[in-house]
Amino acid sequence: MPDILETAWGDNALMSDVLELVDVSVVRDGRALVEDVSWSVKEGERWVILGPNGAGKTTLLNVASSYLFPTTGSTRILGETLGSPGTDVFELRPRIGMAGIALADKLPRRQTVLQTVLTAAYGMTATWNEDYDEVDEQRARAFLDRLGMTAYLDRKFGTLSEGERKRTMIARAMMTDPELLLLDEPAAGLDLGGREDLVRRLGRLARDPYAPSMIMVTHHVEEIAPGFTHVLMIRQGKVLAAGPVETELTSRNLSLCFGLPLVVERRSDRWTAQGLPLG
């Protein structure tokens, strides 16, 4: 009998270009949040977006989620072009999984962990009178198990630690069998132990050939899990570097991105960065 996660993700291999941005700019109140961004993500790639506060990372993620339309340029997500007459974003969005602080704040604290994940099957944030199929509950349990949350199924979402909440949100994002998984600073607010546990689990997910294409926003190279294949660096709304992590995550590129001298090192399958001492 096939694994429930293989069954859930098995059809995702049909897509080649998952995301394509061409000359995309997003302007608000006369200010460009991102400017002339051209970027593509192919099926099976795992991208990390790096940059300082205010660089435009979350703006790019919101464009990729279809919740933010570009002011100029074109965006194609999972074969659908935003703004074109034939594109229905309400049909597109269930194909995209997203986990971030903004959504976590909207979820009822009284719901159990299992309910919190299950409601994603109906595109809801709270339970109502919906009936779930057995396969929905099996899939929710499987995703929660993958993220180490089996012992917390009946816990109230509001009583979870920050790390437990993050893992629940990632399981929830995967409930609709997404073809694209977006993670907005999943390790933000975690202590060292919580961060390392999450990075380890994200690494397992990133290396899973049945998992969807992934894009993760972060400020820290230490949060890049093994299995992430590409990096995009952005500063003041403009892309500084984009490509395979092995060639683009360099001391020079990271220094330009954050505006100070930095040294990047790779140890085994993890990355670290530190500033040069003042001389």
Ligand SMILES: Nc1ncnc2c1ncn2[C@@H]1O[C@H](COP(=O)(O)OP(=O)(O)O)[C@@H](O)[C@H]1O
Given for the second form:
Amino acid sequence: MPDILETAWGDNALMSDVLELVDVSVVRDGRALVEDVSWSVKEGERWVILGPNGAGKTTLLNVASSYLFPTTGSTRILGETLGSPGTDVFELRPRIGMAGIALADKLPRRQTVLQTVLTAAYGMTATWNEDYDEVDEQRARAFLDRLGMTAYLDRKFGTLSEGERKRTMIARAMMTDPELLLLDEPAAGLDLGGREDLVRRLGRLARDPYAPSMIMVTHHVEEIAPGFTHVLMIRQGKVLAAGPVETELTSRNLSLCFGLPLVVERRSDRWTAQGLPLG
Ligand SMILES: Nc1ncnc2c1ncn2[C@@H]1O[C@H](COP(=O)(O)OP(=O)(O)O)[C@@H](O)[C@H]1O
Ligand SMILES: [Mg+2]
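Got the form predicted alone; any chance of the form predicted together with the ligand too?
Expanding to the full complex; the earlier chain stays at the top.
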């Protein structure tokens, strides 16, 4: 039996792109929600998707999750081309971890936190039955511990605060040992302490070389954790900028993206943005 870390390295060496979109558009009711997006994510990269409300961020993430099939263009996820005869999305989906508001709303509120994370090993929103593996339970506990949720294992999911729920969802997304982790606005709705706590934990995850490739959607540069390497900016479904955070996260790009004059600053390893004063 090879060492678990060696196996991970071996996979890395053989791995092609994590995500490769070529001219992808998603059209609904005659309107392009995502338009001609070409974007590639390589093994080990951690991407932030920035853009205003309605820009198409969640739609793009849904394409990356294999749950939304684009209207035109080609999508390759973890080496599998969507729509090709050799690709079985039901084999692909467990390789992708996803945490977002839409999924949290589908989970049973009466399950405990531990059960909520455990069920991820057995399909998207499965409910609790007694037949869980000891190994799975240990993994669920370990992920919850990493997200600071050990004190909440027996709490009902429906009684959690926004921040506790978000952290549970991230632990849940890790359960299938995904090669790609998708986070849709993980810090939305958190108070300042909750946000800073989550940014710290995401930063730790982002810098862990054995953690999956990550794509995180946000509206706020303050939520970009240290360790995130790349940024994709979209506006009205179109890519405005894509590349390393250092070169692309500029005042000019951010202003174009959000449609108003903004100044972006980096202080140590964190980012802030503010509008220019009037007059
Ligand atoms: N199934 C759908 N049918 C029609 N319009 C949709 C659908 N899903 C999302 N939209 C619209 O597409 C746009 C982009 O949505 P979304 O990807 O959720 O944006 P974001 O996550 O950036 O806020 C929005 O204007 C939204 O109302
Ligand atoms: Mg969204």
